[in-house]
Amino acid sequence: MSLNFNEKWQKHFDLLSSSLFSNLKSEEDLNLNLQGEDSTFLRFNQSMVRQNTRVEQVLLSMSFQGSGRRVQFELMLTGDLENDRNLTSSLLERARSEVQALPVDPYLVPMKSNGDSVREYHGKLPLAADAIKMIAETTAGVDFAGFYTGGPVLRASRNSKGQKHWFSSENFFVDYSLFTKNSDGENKAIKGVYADLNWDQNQFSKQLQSSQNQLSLMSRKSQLIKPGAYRTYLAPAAVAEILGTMSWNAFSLKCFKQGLSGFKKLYEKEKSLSPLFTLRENFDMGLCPQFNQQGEMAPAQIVLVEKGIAQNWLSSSRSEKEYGIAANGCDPEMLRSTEILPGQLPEDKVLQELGTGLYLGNLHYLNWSDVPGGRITGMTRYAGFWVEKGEVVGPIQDLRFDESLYQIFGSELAALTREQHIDPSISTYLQRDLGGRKNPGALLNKMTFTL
């Protein structure tokens, strides 16, 4: 009988790691980390298949420590035990010679066991042929461009001190856009994501229908909005996009110490955000493993900003060694599973509270425009509307904003919605990402648009 993806790789990892650990000499340590997936990728344009690909890939990271130095290797495993034993033992030999050639690493953290854990999420996913049929047929007649990804994803970590973590999830998402032309002949679109562990055709159809309803608002005449400052509502997906940009460097201890932080003034208490704003890492959402590549467990929650005041950094054990501030299991020091706590504004009162201003469903291509100043720029995209007296007038032509985070989540933040939306990561660069965000929408007294 054939083993499924998880069983096959668990067994392979067992055999490979025990032979590597048994070859270590005294004073040598080895950490092994596994990132794998068996993925079906289906890309659609106008409800038709542009490209479809199946990929099985399992990447092993080896972190070797000896003589006060560290060397790291990554190896795409073949799945053939003899080949993988050959390749990894060549790398172990190489690591031994490299540590003799490199200078001593003063920030090396001695390896230890970070315990063990198992977390498995099982799903019910369609076969590729069925997924193609359901998506193509459900979306026929709409201008649908979208992307289905599904299959098992795994993360595992072991080290020579006995640590043993396993995380796996069988999940899928359909990330899509629906297009129309409005009465001015301009392209207009709305965005949606259907993501879960179990495919439910009714749920997909229902969600698509609600997207189509939203699209009909986009077919109205465009409102030409001049650059300037406007009262603005950022829907949860737009807020999540801002979190994505902040993830790079805003909360990292290392970035703070190295002069690269977007929130330097926040952590130095020179500035604060709104008392409405509380942000934390929350691993209880189950979107990603609580252990990092070193196998270190983060606490279930890490409060980064509480009621507008900076509390903790994301900090790795390497940063702890260098800067003397306690680590909290974050390596790399980036947001993984982030939550902004909700506010009081009911979602169905958003238009009324907005009154006259901009309703922005999504943002696009954000970047820092002044890192020490905490200012970011980006574009509106998809569902952006001009609203007057609580009524949608029509879609806008996309605008560029350039605004400080101390304004967006600080002085100009009027309210957060009572409801939070979950936004699982759908990134597929190099490999399928895990993690995500859970956050409310944000009503701002004003936001600055420049182009």
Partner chain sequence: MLTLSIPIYEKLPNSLDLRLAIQWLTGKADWIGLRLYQEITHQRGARNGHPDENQVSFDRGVMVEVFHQGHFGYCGTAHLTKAGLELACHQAKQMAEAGAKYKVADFDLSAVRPRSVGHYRSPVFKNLDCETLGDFSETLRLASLKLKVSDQIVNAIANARLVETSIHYVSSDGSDTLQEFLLLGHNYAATAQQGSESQTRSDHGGVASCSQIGLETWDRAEILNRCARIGKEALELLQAPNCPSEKMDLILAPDQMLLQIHESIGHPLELDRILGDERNFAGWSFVKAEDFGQLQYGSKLMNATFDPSVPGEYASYAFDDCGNPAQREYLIKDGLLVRGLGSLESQFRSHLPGVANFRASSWNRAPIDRMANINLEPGSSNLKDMIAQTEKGILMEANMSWSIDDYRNKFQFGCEYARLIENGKLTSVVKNPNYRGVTVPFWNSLKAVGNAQEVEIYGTPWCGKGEPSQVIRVGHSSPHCLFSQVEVFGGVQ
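Having seen the form predicted together with its partner chain, could you give me the form predicted alone?
Chain alone follows, minus partners and molecules.
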């Protein structure tokens, strides 16, 4: 862990919070959230460095409540205590004024102390110069384009009722693509992500070699597959993309109550999924904080679907007040640290068990095509292959699918792999994201492709 960064901001946040809380009036409450990072960004093209940047930024979110109303502000902190005290004090005065102009919020949840917690994940990351050397040397002679980012990321929450939560993680990822042309001169690519707390050069080299092995298969002649239903294997990265789409509204209590849930029929017991399918939120994986921005602690594990049967929603305290159903600390009501439990199919037996059909390494452009019916649509991408009798024939031209989740994870689910893979969030829009998914690959008896 970058102790200087971590300790500096932990001390700064404590002093700044105490100063603001001491200036509150008896009927006022204040919730503070800290989101910070000290990140190295390295961008590669054809194995050469195109960008070398370091970013240190810390964002403070202030949520002020008074007279049954709430107002929120955000600002970037400077790290100078006196300056940040002046900035936040002026926003506190502004909040007092603006909150009076708002209507009373009937579903406003009163602040309370949600306890204390500290979770820190220490990593071992290379210096920027070392990362450049190791990545460039390992990818020499390969058409490699990628993006390395690493460093400490922190999240913290405090409020005027006494809660105090701290989460920090020093991690990295390399998000990359390898490019080639096949025998017809078509551009082809393989995508991969290497991510962890500790850099392991042997592991990175091993993963890159695996990607290169797939890339050699992409150089074969493309197979034109007609629309239809095919026996299909979804690699872990493809399954993770489907989970990302499900995260939008499938498990939200609020969406269910508003008729917007993609799993409405599942929760109403009208339909079920396969007994092979168990999905849960698992904060013990350390991918993101267990607390939300209100400082509410979710259970370490929340079983959402067990052996195909719906068990729990993701529910916020605001939804509890509105709908009278107990909250479980999930605000927003989206998947944050998700796990699909593994099955029994060894990964090295996937092609053999697939037999003849489609091997799909990645999916993209996913969206709901029929929310009430639980249908999604999307495209194949990158490592998609036609397989015959357990042997790869060649890459496929991209296909569009439109399929029901009740078939993908239900009636057509033949097996899940024994091995699981972690797919971390790699978003860096405005700031580095946290969270991710851990899931196996999925073998389907059939999957429907429309174009």
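Note that the structure is predicted; figures quoted are calculated from it, not measured. If you superpose the two forms and keep the largest set of C-alpha atoms that fall within 1.5 Å, you have the rigid core. Numbering follows the first chain given and starts at 1.
Core-superposed comparison between these two forms: the C-alpha position of P126 differs by no less than 2 Å.
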